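Here we start with a single chain on its own, the form predicted alone, put down as structure tokens.
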Amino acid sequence: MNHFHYRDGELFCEDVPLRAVADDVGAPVYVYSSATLERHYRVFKEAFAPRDPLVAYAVKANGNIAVIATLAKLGAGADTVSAGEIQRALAAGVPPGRIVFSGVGKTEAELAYAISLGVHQINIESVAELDMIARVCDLHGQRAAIAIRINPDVGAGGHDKISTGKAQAKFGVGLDAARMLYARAHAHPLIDAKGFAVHIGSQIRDLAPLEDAFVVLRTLAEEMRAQGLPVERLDLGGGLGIPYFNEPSPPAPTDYAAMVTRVFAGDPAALAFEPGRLIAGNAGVLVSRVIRLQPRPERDILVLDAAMNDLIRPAMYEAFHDIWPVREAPDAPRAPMDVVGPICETGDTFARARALPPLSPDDLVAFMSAGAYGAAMSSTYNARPLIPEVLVRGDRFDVVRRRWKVSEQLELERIPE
């Protein structure tokens, strides 16, 4: 469920006229719906109730310090892969015992920021990582709680892009590599070796690849309990997906519960998650004017002002997003046509052949589940300016990340003499 809807004639968000955000602030514009964010958070941490897991939102999938705040206000911890995303999570008010730390290509100075907050956990993902951590923690006398992220052979999500759980796969390590990392890591005095973590992907809309993962998960833990090693954390991850309107729904996180509550029944592991395109991904939308529309011989295509590098996600991996004009025409003929914006490649194609209403210059359309990967992922290619992003409350809306000017990119540079 979202907090998106037509009021006479009109798309809202929430109390508000997406038409008034436009005005006010100007398209392109993304548009999150507060009320969107905690219900998503509600439903999935009340569906594993009474287990109480640590669900860390994937601050990748939206990293704007606003929509952090929202969750965090509700006790979402943070799933962070970088130095910057931690110091998001910090200004979003996460305390760093709430904060998980993934990510391959962690650097020496990443851990060691890291280890100085004392995180939650970090989530090691090669042999090499753990040395560098256990030559941190040595260096500077700190201690570090860890968990080693097992790749078991299980993909799945929603493109090959956003797979992650082959064994080809650049995340986490076999299970050979997993046993002998931890008892590794139980034996260095300042490393705390909590658990292990899995994640397999994203978009993940069949719960048999996650349970096959989660068995294996299971297994090995108990397998460390026999040798002694003791496994107090299973970090689940995420990779839950969201409908996208022209896909079948996933299951519910009801289900999701269902099923990970079966596969870890008796288990004295306390459980962690890290959803983000499931919180996030239908909480938002971005807000394009329409240019013009160029008839062609076989179809129409009409020219955004928003463009790839705003929304990346359809040229990157053929993503759709429904397209809802803001002001509603449900009984007008539609006629297919490419959606596209005016970045100089054709890669810049939001849709092709889309069954849409009539649309002249100044309207207003919006591309519907663009909460998730949409501004995070932005870019100033072709030198336009990152666009605003604004939160709704109720009858209230606030710029949460105010228009990029040119001239403020061209102080970060400089001609040399």
Ligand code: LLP
Contents of the next structure:
Amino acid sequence: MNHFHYRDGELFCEDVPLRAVADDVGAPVYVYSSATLERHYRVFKEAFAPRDPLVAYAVKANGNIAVIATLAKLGAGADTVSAGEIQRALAAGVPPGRIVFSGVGKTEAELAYAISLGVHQINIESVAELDMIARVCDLHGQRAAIAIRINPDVGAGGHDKISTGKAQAKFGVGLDAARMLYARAHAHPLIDAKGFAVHIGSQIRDLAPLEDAFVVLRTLAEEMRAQGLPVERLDLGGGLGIPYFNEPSPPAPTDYAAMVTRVFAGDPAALAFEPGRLIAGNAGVLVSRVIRLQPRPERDILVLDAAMNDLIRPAMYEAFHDIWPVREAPDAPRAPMDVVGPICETGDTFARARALPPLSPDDLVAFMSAGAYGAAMSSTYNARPLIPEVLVRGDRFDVVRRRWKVSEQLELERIPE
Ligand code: LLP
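Follow the form predicted alone with the form predicted in complex with this ligand, if you could.
To see the whole picture, the full complex is given below, headed by that same chain.
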């Protein structure tokens, strides 16, 4: 459920008309609903209530500090994959004790930073990374809490580019390596080996591969304990899909929780999750203005002021985002249109033959379900400045990232003598 709905023929975010935001801040603009963010966090957290897991919001989905702060106030932790994301989490008020640091390419400087902060857990993805952590701990006399991210050889996810759990993926270590690494981590006086982590993909619509991966994780934990190595924590990653309106609904968090509860029944480990899309995806829209309509013999082309640099998911993953007119047109005849942005490549196409009501220059449309991996993946391609982000709460809205100026980008560059 989300808080975007029509009222008197106009599309609202909570009690704010999107038109008012676009008129005030300009388009294109990302608009987020704090009520939806909070609801998604609570639904997820409450589904697991008896186990009281750490829900570490995956900052990569939407790293705006106002978004993270909204969740941090409810007790969310942060799953981070760079020193930059750790800084964002801290700036948003997430305590280090609720920060998880993941990723295959953590540098020594990033590891030293995370260790100096005393983050909750570093998820290790290779032998070399464990060695690097050991070196940093020895050098500074600091302790590090770690988990080993396993690669369970289970594929899942909405697109090949976001599947992470197969053996040939760059993520995690195989089970033999995980056993060896865990024992080695335990043997190090400054490393606290807490347990294991897994994350097999994103936009997962089926519980079966998740269950397969979790069974592998539980079996490994039991095996380690049988060898006298305690396993206190299991991090089950993120990945649960959301409805993008054109596909069968993915499992509800309660179904997911029922499966997890069954798989880990009787296991004493503290559980953690790293949901990103599930929390932020349907909590945000991208509002864009129509520049013009180009009549074509086959079908018309709708040119918007938003482009692939603002929302790259359709170009990169053939992703579907529903497009709603900001002024409701329930009875208007719909005609198929190609929806494109102004960028100079054919990839800058949001949708082909999308059935839309009549639209004219200056009309507004909203790309739905754009709260996750929308603004976070945007760029300045074609010298288009990053667009603003707005957070709505009830009947008020705040600009939580102002529009960038091209002049600010130019200030970073210089022409050598
Ligand atoms: N934990 C780890 C280790 C991850 O790699 C990811 C996402 C998550 C958690 C959060 O996954 P989620 O709950 O959001 O599915 N840019 C792509 C999605 C990439 C996901 C990368 N990893 C997209 O726009 O679909």
